[in-house]
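Just one chain follows, in the form predicted alone, and it is written as structure tokens.
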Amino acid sequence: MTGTSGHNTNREAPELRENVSLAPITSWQIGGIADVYAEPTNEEQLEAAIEEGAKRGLPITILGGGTNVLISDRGVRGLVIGLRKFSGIKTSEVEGRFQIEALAGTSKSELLKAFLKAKLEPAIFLAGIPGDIGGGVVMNAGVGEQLRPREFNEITDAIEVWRWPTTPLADMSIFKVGRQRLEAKSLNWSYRHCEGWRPGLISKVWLSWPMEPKADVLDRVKAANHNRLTKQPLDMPSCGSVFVNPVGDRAGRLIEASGLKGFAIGGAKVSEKHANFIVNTGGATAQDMRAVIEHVRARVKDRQGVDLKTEVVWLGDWTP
């Protein structure tokens, strides 16, 4: 097996820090503090962090790449385990297929580089998609263009899911993190969604594509990146697309048709470049962002008769 980068083998437990601001590690640059925060770099550290959180009786929240989440201004209680450094990717060629084994926190950009180096077509749909590989599976991330492949379900072979007791044990010496490999065909894939693996944490992903190099892949990746830079406000903090496209339509079109481009509350604003992006123009709070999202949903429902669904994952304390 050859690798573009190897998995970290440091077995020391990660540092558990208190009162850590989560805003800097989210793409919206918004959110309160985590009571306790850990950033493991490998499987041993991840397991140690989970065990320590369980021993302390802390609720555990997993934060992936931070690109599709809105964290409450009040923060997140308990232990937050951030996966942005939980990365590593290995590649191989087996029976005519290019195969990848990756830790879930590996960025999609690293996945793109692996496919691009082999001149394979999955690199094209990955161009410009933010976040990590685990999030790509959870959201069945993809693009609207008619490409092949265009979604994660087309390149995913299997995932590894970790599960652990969520209630305190009388004897913590028997605490154990269980691991299960699930084949992709056993999961329930749909538009921007993947189920059949919860509860638990996706820790590792196996992906592949036929070893059929295309000479024009690099040019097509460059074109895709240019197209997205032209059409999307990638120079401002956002979470990417906020709303799921309704069947047969586009959320951005519906929002624009409702006269909402440029609508703002506080520092949260509907992008004038792409209406399905809500950007942080500076100093936006999570409550600002929530208020804009709710206003957009209400206006589109009233004007277009469509109830938009969000792609956003809401984390933390959102009680009134």
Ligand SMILES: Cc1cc2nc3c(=O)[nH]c(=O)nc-3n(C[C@H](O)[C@H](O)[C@H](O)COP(=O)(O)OP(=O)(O)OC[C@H]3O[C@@H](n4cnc5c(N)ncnc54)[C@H](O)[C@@H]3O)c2cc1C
Contents of the next structure:
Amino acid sequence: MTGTSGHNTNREAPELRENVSLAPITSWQIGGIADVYAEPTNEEQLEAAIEEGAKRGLPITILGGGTNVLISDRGVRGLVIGLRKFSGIKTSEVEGRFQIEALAGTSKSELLKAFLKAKLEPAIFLAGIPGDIGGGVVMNAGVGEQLRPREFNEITDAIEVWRWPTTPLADMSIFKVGRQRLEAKSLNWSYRHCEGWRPGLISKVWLSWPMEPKADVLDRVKAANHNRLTKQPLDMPSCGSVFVNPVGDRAGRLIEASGLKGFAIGGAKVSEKHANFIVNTGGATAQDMRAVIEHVRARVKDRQGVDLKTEVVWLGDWTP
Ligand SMILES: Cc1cc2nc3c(=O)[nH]c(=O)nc-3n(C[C@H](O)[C@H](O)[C@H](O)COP(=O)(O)OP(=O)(O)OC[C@H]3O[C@@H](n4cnc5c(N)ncnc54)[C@H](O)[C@@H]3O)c2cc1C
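Starting from the form predicted alone, produce the coordinates for the form predicted in complex with this ligand.
Expanding to the full complex; the earlier chain stays at the top.
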């Protein structure tokens, strides 16, 4: 292996903290508390956190970079495992392919840097997509532009999934976290979605691309970043596009055509710059966001006859 930036080898169990506010670790800066929160930095700590959660009978929720989730104001019951420090990336070249092995919490920007260093095209679609690699697989993150590649399914070879017993065991000494490698071909990929690995936690991702360097990759990454800066409200907390594009159209166009740019409830506002972004103008609650999302859906349905579906994942306690 070359280009190793090292998997952490600290063997201590991670600290399990109680009543931790999740808002600061989401890109929307919204959400209540996790009953219990752990941020493992390596596989041993991750396994210890899962085991401790299971021992206490806690449901477990996974948080990647927190850039595509709406966490309820009432928070998340049980244990939340945040993966943003669970990172490490190794690169190599094997039989004409550039190969990457990464822990799931490695940021997409680290992935971009690895491809960019090798002057490879995946760096271009990754430009400006936040969050981590595991979240990128779960969401099959990508861009609408006609690029190759443009989504995670085109660069992912395989994933490692961890699973564990979710009902309390009478004898915890037999508790075991199972690990399974799943080939990307066996997964069910679709637009902003990946199935076939649940339930569980994606711990590791293997990615690759033909070793065919292109001289203009850096310029194209810079152009993609510039394009985002001009078109998206990157100066305000958001989760990117709130709705998936319906077949043959764009959610942003439908929302704008429904006269909703600037529509606001509390601190949640449909961006004036990009109508598929709902920004937190300061102090927005998850309830404000939900109310704006519901209003947008109802108005677009009424005016355009289209039923918009959310891309953002709803986490936590949303019971009425
Ligand atoms: C400014 C901005 C621009 C954006 N632009 C784009 C874009 O161009 N294209 C695009 O596709 N998206 C975009 N997004 C949305 C978001 O960045 C992506 O969907 C991203 O891939 C989410 O990754 P994450 O690590 O933040 O996942 P999170 O938001 O933390 O999690 C998303 C879901 O995945 C689950 N999950 C996360 N990691 C794991 C794991 N290891 N194992 C099991 N489950 C897991 C979570 O439970 C949750 O259900 C944008 C967001 C922002 C804020």
